[in-house]
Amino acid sequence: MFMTRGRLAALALAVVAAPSPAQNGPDGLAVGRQMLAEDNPGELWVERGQRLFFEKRGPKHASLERCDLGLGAGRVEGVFAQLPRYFADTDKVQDLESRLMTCMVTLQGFTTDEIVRKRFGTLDNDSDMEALVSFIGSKSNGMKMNVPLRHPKEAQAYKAGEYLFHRRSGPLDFSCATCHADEGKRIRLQDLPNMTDPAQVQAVVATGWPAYRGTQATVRTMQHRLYDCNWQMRLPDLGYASAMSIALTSYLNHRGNGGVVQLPGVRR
């Protein structure tokens, strides 16, 4: 019942924060974003994610306190700022969501299918993953992004992500760069950041996702953002925690090195 009231409050706040017809242009939109950021509904997801992290759940009745997200078992402070990275136990480069999925399967006994089915929340069903990512992401607040490329597979993921970012494909002949490599572009009310500008990519990576989305009244993660972009380009559905999604995240997050983390973010 608490979450239902919280979501209703978040919806009301999103309506209040929406720019009026008189507030045309970036200034009006900035006012709406600032109003949401001052009392970010995403904090509800942070609180829930913290409870989930320490709660004993799943067939193995275990918490995630033994989950190694890159800096040691149970350590959450600073891990978001250094992901994706290579993990020897899986022999893969993993982002936060794919690494959490590994821990939820191995430590708690959940199946991959269970996790993927509930990866994105709706108004009727919360996503544990979105809450966990919000909590863990927030534990890097104030730290600078510092995604490594020390391991050969980290460098390979970065190169693959760079290629995918610029590769045109699909029925619209679009690439990520089609929307995100120039100044002054927008889709409806949404400004499109120029991801070739270091300052803009740092802002997107460090303060972008996970983010509370006023238009969807929920928190969305980077995996959802990439999935949605893929859908908008009319490409086949992007597999959750797929190699393609992690390659793109590796490319973007490494280019965002130096940005100061402040999560969850706020988006329309």
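Output the structure of the form predicted in complex with heme C (HEC); the preceding block shows the form predicted on its own.
Only a single chain is listed, so you will not see partners or other molecules.
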């Protein structure tokens, strides 16, 4: 069956006219989860992140209010649900952390080195990144993940992510799929989410990270989670906001589309 030009155009129009599912308001379930999350220690990171976002900081004494996280300068509502995405100014697909890094460098004048050094908080030093990500993540609560694959580079990142998810290497022959592609598996007592299952990958990306980690008594981000799994794989320290980490996030987050965001998460 061949489509005529006319029919193609009509179909295209119909699709464009359909309302975007991105801006769904909170549903009942999400409201319930919100109440449950009320005594989540991660809320402290949300508050600190909010303060940091609006505070004039860095050598350029600027806030992040002019930071474009994908939906326009200063807009934080809904951005997490649509990341990673392509940004024309950097000509790159960026996740929330790499995009914040861009803004902290260009608007506030921080150096990349400094941001990378403080990317993961320690007992003595809180990480601003962990707080900012908590705040911005929470600003998508109640919305559905809706990560775009519109730009060719978004499609590339997604496919590269899929490739990398299945790519075995290292002295233990691990790929992500070794631990995350089968049902009901555990490493010792740690349950392993099966990320080939749509419902599970939705839960991981929409209600997982940033997460307050009880074992570490702090909030950790998706970049940290990937760093951690990479460590278990016996690979060297995963570069912060490396193209590989972003491609993996593109792959997972896009496949989590439809999941209702509720952040920060809580993890062991």
